[in-house]
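Single chain ahead, by itself, as structure tokens, in the form predicted on its own.
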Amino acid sequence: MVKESKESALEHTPVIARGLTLGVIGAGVMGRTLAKGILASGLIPRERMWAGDKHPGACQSASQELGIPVELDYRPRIPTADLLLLCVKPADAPKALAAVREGGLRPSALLISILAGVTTTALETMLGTDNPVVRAMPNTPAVVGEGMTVVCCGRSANETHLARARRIFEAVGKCIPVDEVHFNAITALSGSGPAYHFLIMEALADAGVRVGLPRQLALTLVAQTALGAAKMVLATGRHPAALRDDVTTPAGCTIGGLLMLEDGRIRSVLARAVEEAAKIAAHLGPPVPHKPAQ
């Protein structure tokens, strides 16, 4: 297990060496977002990046958006890759990894997967090689550079591989290493988490409209308040309950609103939502054969 405390290794390791080539397999929202972050950070130059996707329309639009080659048949490019970002749907993993194997992935190339529910063991089995594998779980706020990603190593990956993966995801937000046993829970909490917050913000904005605010004003107030509250938790390091108490004056309006939320069992409902999502995350990956096709 690689622990987060080894920050000095990350700081002093040349994680993204000059001349490395990166391939992004899956040019959807997350694939494009990560590619943009990598390009904007200067980690990989545009001329050393390519992508592939199974949809012709996605290939064309992604190529125009990113300024890199994006192709339906990316197998001829596989031997050029030092880093591969796998960003397809979990159900498409067997086919995508078969294409990688057929293309002739070089033994030293690092495969980084963002596929929910697909373990490092499953990835290694489907790939059928001894290539280093790093599993990651990012979330959609990476689109605005505020993503939350966790990463873990497969059996052949080492500190340098993990550091390279971290540097990529730090280009679009925060990234920390965790034990893979936590991945389903993290998928449910931070991977799915933006959807929970969007629902809560929508409900609060509707409440603002209910008490007389224009809708756009209500939504702006809610979104900025959520942003500020999140930054306070991260910046101060204080427990959310302590920060909540700062806002809750005796006999004030805040305590009245909080009591209504407690009456609605908001804690239990949110906990159940994460619990259910974690159960589903555990079964998202495709069935994996014992031995990959040769």
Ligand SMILES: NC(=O)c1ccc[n+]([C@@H]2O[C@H](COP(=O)([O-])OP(=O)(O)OC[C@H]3O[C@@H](n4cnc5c(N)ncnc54)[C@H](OP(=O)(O)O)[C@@H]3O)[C@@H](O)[C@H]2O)c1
The other form holds:
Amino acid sequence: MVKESKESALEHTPVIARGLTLGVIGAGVMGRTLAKGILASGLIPRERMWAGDKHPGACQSASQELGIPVELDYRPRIPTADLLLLCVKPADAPKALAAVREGGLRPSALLISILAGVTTTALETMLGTDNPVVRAMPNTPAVVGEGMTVVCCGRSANETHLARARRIFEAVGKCIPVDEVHFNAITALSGSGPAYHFLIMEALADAGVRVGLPRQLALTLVAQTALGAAKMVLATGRHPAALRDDVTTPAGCTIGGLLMLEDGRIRSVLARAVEEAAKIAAHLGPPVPHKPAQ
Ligand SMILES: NC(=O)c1ccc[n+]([C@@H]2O[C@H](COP(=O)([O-])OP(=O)(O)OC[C@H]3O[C@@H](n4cnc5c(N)ncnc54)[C@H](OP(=O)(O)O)[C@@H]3O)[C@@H](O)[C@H]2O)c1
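Mind pulling up the form predicted together with the ligand next to the form predicted on its own we just looked at?
Now the full complex is given, and it begins with the chain already shown.
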């Protein structure tokens, strides 16, 4: 279940997203995930949310799934938006932002982009207006209220804009402001992170089957163990190595399993995976014109 973060430092400030209208551009995996999570949190009601996509099929299915208008030509809706969440692929950003500009974005409206590899400077140039821009990197567990998002401000965005963006993402998990210089690394670590964890869980479930467990039981054991281990790291603040030591009895089975993982070079494999993803993230953005096409 999605619930609002009790830890939010912003919870009691007047700078919240309630009463604002949110437009979601791109109703694909992330657009739907975030819209669903935000709706479930109650932060923005259905009547104050709309979306746009470039395929009639996607518009229809997203509209049914979310219970909000999802339209092919979303330009007439642009002037209604206080917040615009850009959720298209990086290569589609120039066209989507041209449509936003044509639609007539209000000068006060905040553009929040979740595009990997597309900098605030590139977004501002493509948008071609002085609207405030916040760049974010969320992840898919937002759909169950356990997303991890980082945010940073563009040139014209101030603390209020950052607070609004944080409030949106805190409705679907944790959100912390970071320097933009870290975005490609974060894209590789937590943006792509759920996929790594799914792969590891799939492999561990297979391992459970290998030692004789029914698959569904193995998967439940693996997923709940991952959840519990993650909660222990967050709740105790202790180093994972110390938590691991606690469960590693001399000559026991855990140290035997850990040794096999080390033999398989699990640390360097994970480090190389994140390094490779970060390199790719750095080159995802489209070439940015010096001035936006008029
Ligand atoms: N997937 C993740 O886990 C993840 C995590 C963090 C950040 N992100 C970022 O999130 C963004 C979206 O990723 P995704 O996985 O959700 O992609 P996706 O499933 O392909 O969704 C993008 C949607 O936008 C539509 N679109 C393309 N051009 C458009 C336009 N001009 N106007 C309106 N809609 C348009 C696409 O239609 P077509 O399919 O017809 O092109 C598609 O339905 C990416 O920039 C990615 O870097 C993704």
